[in-house]
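Take a look at this single chain, the form predicted on its own, given in structure tokens.
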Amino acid sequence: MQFFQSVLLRLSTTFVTLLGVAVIVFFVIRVVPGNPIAMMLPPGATESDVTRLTALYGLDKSIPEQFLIWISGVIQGDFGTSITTKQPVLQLVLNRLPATLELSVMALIIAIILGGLMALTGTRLRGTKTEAAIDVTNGMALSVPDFLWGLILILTFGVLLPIFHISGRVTPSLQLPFTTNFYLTEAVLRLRFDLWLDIAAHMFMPALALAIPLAAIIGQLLKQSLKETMHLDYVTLARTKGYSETHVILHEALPNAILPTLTLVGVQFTFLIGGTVIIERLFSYEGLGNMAIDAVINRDLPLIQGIVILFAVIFTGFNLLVDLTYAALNPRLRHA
């Protein structure tokens, strides 16, 4: 019953954080200078051009009333329509969002890859010269961001060694049959391995960008929670049954030191989310982060609004389920 309760309040919570996020996007946009209607217009139209646009859009309101009018239509699932495109934003975004999700889970599945191999591979060789290079090379992943690593990666395997796709999503003189945006996903259903590799080697030099920052917080984090396992009585016993040490970190140590790991990766894949916005623009990919700099460039208010709005649903919503997942799989904090 308790946990249900605290179910019920991390749904307020949740609730009450989306409506402080549009109250804050709503009028902080508002503010910044810059007229959309003015950038809508040619260099000849008139004073009564303009009037007649500002009340089409509602911008001739007060503030408040336009929050009021917005608010009302986001509830009803109308977001609006774009200034710049002319079509719904609901459906803009809805369109981009699945190719950002499937470069952010390719870019986790890359960092929970690395990170693991680092840390496994530091604590079997711990004390050695090669724990030592593990984290040379932890400490160098972290201080460059993750929009570096895509400069660095583009001149190395989009420049000097050309064999990565450095921009697109997929090579466009190929057929693409499919009735979603996920094409990643559509690509293993329908059994079209070659669209799914083009699209795997368009996705894997940003998804690597993304990946590589976040590969080296969970190799840190991972490797010092099997140091502090390695010690204790049951991976001793482990020992002294003759185990091998690879037998002991695999089966003893990890699964209970990766707890607070998996904690770690739901939350930063929120963040890894977010910082698509400059990697898609660098490697011109066609997702989320792309259009919002887009919207953002030509002052298009109710798109900026949609695309952040999308953005804390998925960060709260994953925060949400991160922090239940770890409820049930610890019994200590699910009876709390």
Second form
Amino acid sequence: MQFFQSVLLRLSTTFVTLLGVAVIVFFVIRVVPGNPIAMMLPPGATESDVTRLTALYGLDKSIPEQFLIWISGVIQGDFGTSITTKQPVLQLVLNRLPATLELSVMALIIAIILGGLMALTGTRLRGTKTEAAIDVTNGMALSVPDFLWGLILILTFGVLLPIFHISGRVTPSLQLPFTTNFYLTEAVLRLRFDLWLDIAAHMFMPALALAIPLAAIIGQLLKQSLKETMHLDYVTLARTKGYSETHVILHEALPNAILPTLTLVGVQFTFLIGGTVIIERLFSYEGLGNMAIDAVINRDLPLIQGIVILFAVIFTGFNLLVDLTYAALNPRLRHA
Amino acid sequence: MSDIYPAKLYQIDNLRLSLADMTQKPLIGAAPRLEILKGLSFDIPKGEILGIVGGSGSGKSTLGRALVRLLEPSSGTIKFDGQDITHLPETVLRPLRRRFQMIFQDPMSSLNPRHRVGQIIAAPLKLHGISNPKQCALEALDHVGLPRKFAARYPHELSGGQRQRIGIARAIALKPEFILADEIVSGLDVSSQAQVLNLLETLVKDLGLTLAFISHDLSVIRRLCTRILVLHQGQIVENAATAELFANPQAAYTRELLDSIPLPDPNQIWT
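With the form predicted on its own done, generate the form predicted in complex with the partner chain in the same format.
In what comes next, the whole complex appears, and the chain from above leads the way.
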């Protein structure tokens, strides 16, 4: 009962957050310079053309009035129409969302594998030169931002050694039998591993660029927790029982050391989704982030609003999910 | 000469052990070595309960860890049952490890919080290929006087004394010849201490164990041990039978330790 109440409370604060985001994005993009009408009209358009088009899009009304019209539409699930493409914003955004989600999840998986391997190898070989090398690699991975990794990857594995595709989501000449936009997932479900390979080869580099800094954070934290756990008596005791060092790390230390890392992954995943904006642009990947940059360039106000709201929904929704998972896993939080 | 003495389980000769002193490590280059054990020589005959006492920093825990080869000595020899184990590599040591077990000071941190008691006791048995590990684990619980239903519990559901008994059960389940107990009662209240000490005494007799008992508390040592080794700054200052040591301490440091045992004062007034 108490759990249910706290869920309700948490949900209502989520709605307040989303409303705040809506207000801020709506007013900010109207205050900054740039006029969508001016972007649409050809040079030499008359004053009356401008006035007519402004009225058509409702941009002649006062800003609070525009906000009320927009927000009442949003509540009914109508996010307006994109100024540049003349398509419903909701449909545009939802079409792109799967691409970004697949990219983020792939990046997260790569980050967990890389970070986990670094932490486990570093712990297994602690005190050796290899551990020092891992620490240095970790520091480097951490201090270079994701978009720079993107550029480095493009230059090395796209240009010098053309192994992976450097742009797009799939080779354009391929026939796609998909009904949803979750290409990578659907390729597996339809057992089209030829397509899966092509899509994965397109996604690998942007996902890796996103994953490297996160892998470094995961590797660092997990290694630190493992180090602390390795000093505990039950780990030493497992050694006196005659277990191998690898067994001791994997079975005694890791399960107890992994919790702080899981917490971190939950928080970092939302940052990773934010990172997709620049990375998608860099790799011409047809996701939400790329669309967001186009929308800003074209001053496509309804589309910008729609994308920002969707990002906010993903962020708050994911945080809500993380909080609820903790509450469910940790009895102390549940009754707090 | 050696014929009249019982067989020796451990023979330690001129044991030295130094560790890198990380507090003095220069920015570049190796840390200086700090000698913890400065040439110890003694034997542990089979069936003996050897008390190892000394103040903090005297090297008693380091000595214990060298005996069960958690640490590798710098020089000297440790012979276990006639076999030189001083510098054996870990892989050769692993099958031997069953024969010398260790019980730790902190019963909470020595039990993996994610494993059930039954699993904690039985897992090492499987590793060493002992048949029917579950049954053995239950018998080990019987030995330490805990009900068999405790096998399904997690460490945090037990009291300190009960956890320490699990630590003992885990050690004896492997049917070792030697057990090292490092300060195992110092975290317990007096009545739990007495119970654990009684239990250890019984087990040593029943199972024919040899025991090394590390403590800073001479009254606990006196109660349990047949022989006492007094360590001070990495050296043995006295090695004598318990009664002899208490009746006639030879070294100045031993007398100092004996004087520090609090005696009940009949004139004390409760305020």
